[in-house]
Amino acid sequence: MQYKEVLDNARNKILNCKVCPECNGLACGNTLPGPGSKAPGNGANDNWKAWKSIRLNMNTFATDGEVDTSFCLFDKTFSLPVMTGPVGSMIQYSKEDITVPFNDGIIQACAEEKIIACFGDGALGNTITGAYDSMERYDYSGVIPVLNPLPNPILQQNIEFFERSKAFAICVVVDSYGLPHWKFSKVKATSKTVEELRYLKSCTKKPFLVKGIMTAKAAEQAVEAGADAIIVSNHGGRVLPETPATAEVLPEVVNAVKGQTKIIVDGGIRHGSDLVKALALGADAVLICRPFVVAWFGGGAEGVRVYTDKLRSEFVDAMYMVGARKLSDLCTEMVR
């Protein structure tokens, strides 16, 4: 199966995403799919057109050899610095909730792929149980579940269900609060402190990641939290309007808190030239999510392997053109 195949065959099955060549937030504005998204501006489209801003340095005086993609997280190895974006809900997409058999498929040709797969918590119970089942279908510990900053105890609960499963990591989001669907739901999620993602880690004795950083003062106060590791988000624009895009904040973040714990940013990130990038101003991973549900549409866990390929080949070949030839090689020299 090629790409183009892929897409052709999502635009056929896949609600409201228009299935763009490359999907920039434009033709679907500020309505994007998804729980609904905060008028002025397009999120979506900034974050894209920041990565699109920086340039890569092309410097081929460098050794010969094959390029080294593998990445390596809280002692685990994986093919490529790559993680599924988490979808907590799929009904956007499709006439009826296929969360689960999306999760499953993703979790598949992740583990064939050997890269991370996030998926969300969700509105459904099934969801949970759903993906659990998955990781044991495919005997794959490659995954972290991204858990909704719901009230205290449903979320200590949640975890405590992941901390029986094989995911490697856990993760919870803390800015997917201010998504408008949660002023109608039954159970409201909340802000948290520092002083309660420190009580939430302490609930696992799995890696503990915060999602929804965007300043270098909140990665700090993650830090403090005892965070394993950041991801670099702005939920795609969606919750906050005029929101600077992620690839802006990213060298703050990396200023502050490198070293300190594992960066990972997402955002508009589409293509491996953007992998590139994102690793070169200091990000150790990156996290994808459209292009994953658009894959799935198109092909099933076929269709993520399709696309997984064609990332690590302009990864590989984009690496090798600014002179590296492992991911540690990357720098900010590489990029402008």
Ligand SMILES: Cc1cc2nc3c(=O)[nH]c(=O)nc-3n(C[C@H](O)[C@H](O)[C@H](O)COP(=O)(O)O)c2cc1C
Given for the second form:
Amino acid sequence: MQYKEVLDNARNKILNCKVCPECNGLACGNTLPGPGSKAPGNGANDNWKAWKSIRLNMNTFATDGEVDTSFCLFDKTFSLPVMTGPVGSMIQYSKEDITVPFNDGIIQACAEEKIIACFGDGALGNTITGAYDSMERYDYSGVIPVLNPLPNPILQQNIEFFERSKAFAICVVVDSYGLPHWKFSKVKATSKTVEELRYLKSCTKKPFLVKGIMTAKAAEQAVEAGADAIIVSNHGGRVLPETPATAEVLPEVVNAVKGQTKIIVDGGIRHGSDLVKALALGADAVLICRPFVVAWFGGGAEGVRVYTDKLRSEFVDAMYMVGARKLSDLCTEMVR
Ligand SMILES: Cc1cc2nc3c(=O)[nH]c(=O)nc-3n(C[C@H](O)[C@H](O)[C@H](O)COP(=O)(O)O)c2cc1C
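For comparison with the form predicted alone, provide the form predicted together with the ligand.
What follows is the entire complex, opening with the chain shown before.
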């Protein structure tokens, strides 16, 4: 299957998304419910534009050799420093709730490609059990549940549920209480204090991630709470308009906490060249959400593999041309 075919297929099936050749947040604008950003709707595009404003420096005077993209996180080795983004409810893209088959296809493809699959806990109980079953079915542990900041007693139950699963780490997303739909929900997501997060970290023996960090101070607070990794993210522009782009704040966060915690970044990352930029600026890995959803609509697990392979080949190519042969070679002098 070619990537173009994946996009053409997706266009016939997906709601609220135009399946643009470049997923840059312009056509979806403020489509919420849907894949857009919170009104006025420029957040996703701001993220995308910030990566485009960074350029790669070509370095042809480097020792030749194979490019190695293997990536280690919490003692597990993956083929690429890439995670799929969690989507708690696929009702954003479809009249039916297809979150369970979506997570299943993502986990299957990630097991085959040896990359990290994240999934959201969604509103329906079967999202959680469905993802648990998929990890069992594909015997894959490279999976991270990304749990909403529900009141701590409920969140603790969800953490304990996944403590018994194959998942190799657990993440709490701290910004998603800003999504409009919580207003209509019986159980509401809330903001968390450092102490509340530290307590949640103590509920698991697995590595603990915090997603939704946008300032150096928040990064330091997540470290104080015990975060083994943070995800620099503004939820794809979906929780607060007029935040900076993630690429803009990444250097400040790296400066504040590099070496104390792993740093992952998301928001508008679409190509292997964007991966090079993010890692050169100090991120350890990236998370990509919307394009993986489109890829799944366009070809199920195969569509996800096609997009992953495209990313891989672009990444290898860009690393080769900036003079990097392994991830640890990537550094700030490779970007401008
Ligand atoms: C439709 C949709 C649903 C999402 N659901 C979740 C979620 O349940 N949990 C979460 O942490 N992030 C969620 N996100 C945010 C993404 O995981 C990611 O942080 C964001 O989209 C930025 O990445 P991107 O620009 O590659 O899409 C969602 C994003 C979209 C577009």
